[in-house]
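Let's start with one chain on its own, the form predicted alone, as structure tokens.
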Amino acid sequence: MDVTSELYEGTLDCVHCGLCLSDCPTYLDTGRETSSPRGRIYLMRGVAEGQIELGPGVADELHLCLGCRACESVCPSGVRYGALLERAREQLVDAGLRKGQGPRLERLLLRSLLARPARLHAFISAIGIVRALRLDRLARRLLPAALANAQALLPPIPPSPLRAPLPSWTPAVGERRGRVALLEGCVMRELYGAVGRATIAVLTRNGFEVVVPEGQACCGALHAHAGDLSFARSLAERNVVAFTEQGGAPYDAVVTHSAGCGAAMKESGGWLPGRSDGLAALTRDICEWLDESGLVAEPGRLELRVCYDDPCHLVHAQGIADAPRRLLSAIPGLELVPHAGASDCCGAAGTWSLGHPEMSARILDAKLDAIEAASPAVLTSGNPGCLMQLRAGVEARGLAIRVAHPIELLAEAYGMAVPGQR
């Protein structure tokens, strides 16, 4: 089935009841039909029955959207939106309507530099290198802009210890009740490399063996999200090879500690029918997996108010909202406090903050009026970019506010303190 007669059928799920409208971060910053989820799903229907042309303007919205998807979490026909959008993003490749500087870069980005390990790890190190000799208003000017506010929003860049390959294998600790694969990432590992340990540690510690396979790859959501839907699969097809055709035992599990990688993986049986759908199957995000094959060892006691925000590709893209929170209760002395609006986005969207820096700052300052009304100690999510919006902003506003991973509180309560970032 050709692109357009896919999107066209999708597009018949879509009821346009409207009930996506008031959950649409950007309908809600535009107050534009076409800037909501049923009015650029009217926009793809248009174009494939040839009512609308397939230009500019349809770029445009189909760009502006941060692919979150809450509209899926509350759609009542079910409709995949965020398929949808990849296959319609990929259209628009296909048909030369992402030209100029910034998509030109974006996919130069994320094919040579952020799927290529040995060269996003020499970018990183440069970056520490250029804030160790603090040139970095210098850097911000010379540099293009969607990649000076990449180097913004950057946290601190970590030591080299955890920026190195994390171990090809762990023994579980005690009674080995199962063996997991992990994801390394590739942000995760660049600059979460100690929630890549303290995913190992708590796993180990609840007497998993963990394997971190050779040969795999990026996710690929990055650039599914940019429409470069042909690399993606590329990059699903080494996943394929190195966590179920590679030798060795089966896994019981392929853990993710990133909400975007968790997605992606899940879902790349959409991606390579009938190829990947195992893989697919075997995923699962370090808090689900947590949670459901649940803890043997008791953590210790941590006195600290938290407040626990969603990533969206973990509680719209997957439907994980509770397992995140029930781990984190089960710290003794840890208050999880709710904060309004901890299922909205946070504004980041993967790459599309850079392209859409003001929008993202509203979007973003909305969140940030919620947190700080709860006060927490610390706040938490499960996700890279989430990760790096919620700290840029908490720092901005000067909060005396911890940003980390919910599995980084858990190795804590297990005494595993690992460094990282505050």
The other form holds:
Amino acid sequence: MDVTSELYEGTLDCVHCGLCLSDCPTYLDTGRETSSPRGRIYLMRGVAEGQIELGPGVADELHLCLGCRACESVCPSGVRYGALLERAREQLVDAGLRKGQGPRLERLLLRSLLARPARLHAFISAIGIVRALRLDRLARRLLPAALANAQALLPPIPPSPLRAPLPSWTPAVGERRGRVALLEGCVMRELYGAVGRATIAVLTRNGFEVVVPEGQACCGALHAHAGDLSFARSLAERNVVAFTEQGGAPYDAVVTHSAGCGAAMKESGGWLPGRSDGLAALTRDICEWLDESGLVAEPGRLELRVCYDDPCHLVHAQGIADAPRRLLSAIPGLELVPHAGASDCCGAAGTWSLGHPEMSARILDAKLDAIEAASPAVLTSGNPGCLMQLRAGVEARGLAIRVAHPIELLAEAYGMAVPGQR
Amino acid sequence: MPGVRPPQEAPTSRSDAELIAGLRRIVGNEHCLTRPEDLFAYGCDALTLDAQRPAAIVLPESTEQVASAVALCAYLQRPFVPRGAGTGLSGGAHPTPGAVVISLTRMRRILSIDADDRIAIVQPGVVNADLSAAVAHHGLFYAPDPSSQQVCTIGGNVAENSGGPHTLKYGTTTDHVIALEIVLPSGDVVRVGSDTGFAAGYDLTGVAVGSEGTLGIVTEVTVRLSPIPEAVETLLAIFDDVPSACRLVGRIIESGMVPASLEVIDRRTIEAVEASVYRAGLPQDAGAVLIIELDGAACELQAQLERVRAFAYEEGVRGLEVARDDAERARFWRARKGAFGALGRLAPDLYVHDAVVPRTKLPEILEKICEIGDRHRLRLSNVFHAGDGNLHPNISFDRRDPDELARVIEAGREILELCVAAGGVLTGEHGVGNEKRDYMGLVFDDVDLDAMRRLRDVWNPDGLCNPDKIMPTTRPCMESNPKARGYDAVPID
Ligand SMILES: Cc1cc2nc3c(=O)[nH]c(=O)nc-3n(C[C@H](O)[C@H](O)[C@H](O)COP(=O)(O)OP(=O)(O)OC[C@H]3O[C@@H](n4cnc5c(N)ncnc54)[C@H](O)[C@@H]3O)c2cc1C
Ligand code: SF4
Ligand code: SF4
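Got the form predicted alone; could you also share the form predicted in complex with the partner chain?
To see the whole picture, the full complex is given below, headed by that same chain.
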């Protein structure tokens, strides 16, 4: 690493106080300094100062990190850990330390599947067929472990109407309060089409005209987390064009219903300095936007006991904890029950769980214990990775708990029959 | 000098390979770390100066594993260093080169809670705040509350005799620990103290608490729990300068009241905290803020609150805020407890100093401390436990600048000499570690130091257990030792 680089400068913000240790899932699991935020930052600094080599050990520790950024939420010194991690992982790739089957496969899938809507659609359809033919057990044996895990994590593939593209324009219901653009999201579109539809329904019911701009791309979050910053930059560039340079008058907001996408778009200014600042400033999580602009349509009753679990990239990366809770509480009859460790990572962390299934399971177990103790009817969270992980966990334990995005409950409270999914 | 041994040489007779193979057998491969990255990461605690690399790190999960690892080190004559969360500020957990770090972070079970007798038995790796959280539903808490309590371990607290903002009323760790299980440097396991708090014979618990890991490794701690007070009031008194805040502290204490805590935060610290995630809305144009916490029976508290209020106005307080609820109280405390880390925003490194002076001398000493900082062109800030005269002058610096680093060390020494000359001591709660061992001569003469050495040598005869801590390696700095005046000065280092 270059000692004058941005990355190196960033590591100097850390004063080694250790106050972040207890919030780090990998430190808690292993008890190891090397697997703690402070340890990782120290490794980055050590490499930059030539005290240790940029070798496989550093690579392992930086990839054992979930990127949950819980450490950032508690750091008094203002260390921007997420940005450091992205830069450092890029350097690992540049240094040739991300070789081997796993990383190569990850890069391939991210670049040529996730970011290509048509291919992703075909791929998800293929999984649907495999499952329908009950070939998934066989597939589990034939596929590499990580892919088999991924397959097991996927929720039931929604029926095709839900996987169709979202309408490119939906008018506001009643008095028009503004015009927003929606980032469709790659995983959200294929697996959580109901959430996209619920998002549009709630926005329009509250006076917003919703545009789903053409030419928008995947947000690039997973690519950046994997150290593929150059690809993430190219995706961000496409989104800058789609959301800020076409479509006539500027949007009042660019709304996302996925915490991971929202965090990536808000921080895309770091990827494309100067270029992406406008997009970053416009980006809002759906709960944040509704909370900020206020509900004008009165939600109907939903007699439900509900838990809300914070997605890391909402609470830690975007600092949003109250907005989703306030929105849910605005639904008459809905009882929001707290559970321990709501802001702790669920162990999904994008593609991380696929490479670290055992630690992921232990982290998820703690989460499920807390959920079970609170015994809700619905468990809500606003990010596709979390929804998948939580659903898989709830199912594995045989709990009668529905897993949903908060916006789905709000849509239901408005009496909208969105074909449900667990 | 009788009884003074030369510092222990790092043993080289047996190979690392033999050591590591043995350690792996004891704790399992996964819990014995030897990659260069691990040796680097375990090179220091929260004091990053003078980092060293150990030969290996082990993370045992039971007393038996600790005892076996220690016995192996004793057999191979290897130094070993206990470590908790590594939040120590005096380099207590710094390894000597080639040492084995024995990390207790995986021994984090609360073994028993007896709510009626108000006792808990915990493993040493239990995090301080987790213990209080675990007993809260019994209406109890664990009183010592270092600002690092969300992270630091009970074992580390025992070793450092840690205190916290509430030490003023509740005392330090030693007042709350009644029994210990210790793996002695020979590998023998002993129990000291008793669960009743009374024990016949020598008070070995008292000896072990505060011994900074130089007498053995604590593997079980029996602590006393305290009832959560019926009522709490937390005030923020806002002043134009630090001396005025200190005068109010004096008034309150002289009145006979025993507040739970009296904490001063100066302007530079306020600015740093307000720029951090722990911002609590402290006024940034204030010269100092004094956090006053009163607790006890609800009926008594209002009267105390009124008296404090009256004193505050007499001392020229600029504003007085009372925490409206527990959430606001928590916010004030988070700001106070995040202060050290927040000061990290000012420069890459922070030197957290720790010294104690008689409380009545606070205003004049603080003024002189600021002078020292200015003279050395350093960014110095103060956040401290005013009620017990425990100062934390903090110096923000960049260790990559050798000239600045030299000035930091020089200023640190001058501050200590100033405090000692005023009748103070070297450390209030962060320990001597390797940071201050060569200043021990400022307060102790050869005979005193020799008595300490001989005590240590009884349990730690080979000096393998946490070497190079507490006791000066060179002869004490007699030049500045009033008791030793007239002898030839021996330079430090
Ligand atoms: C931001 C911040 C705020 C702080 N605030 C305070 C404060 O308010 N009050 C205060 O007193 N201190 C404070 N400290 C200092 C530090 O947190 C305490 O000294 C704490 O007790 C250290 O605990 P640890 O688990 O981190 O121990 P470590 O730093 O890992 O070790 C400290 C010492 O204890 C020894 N040790 C650790 N575990 C054992 C064991 N099981 N048996 C024997 N020896 C052992 C080590 O060898 C070392 O000498 C603060 C530190 C920071 C970074
Ligand atoms: S809390 Fe921040 S400053 Fe402290 S060790 Fe962690 S990253 Fe570094
Ligand atoms: S991002 Fe999460 S896993 Fe990574 S160091 Fe921070 S807290 Fe630990």
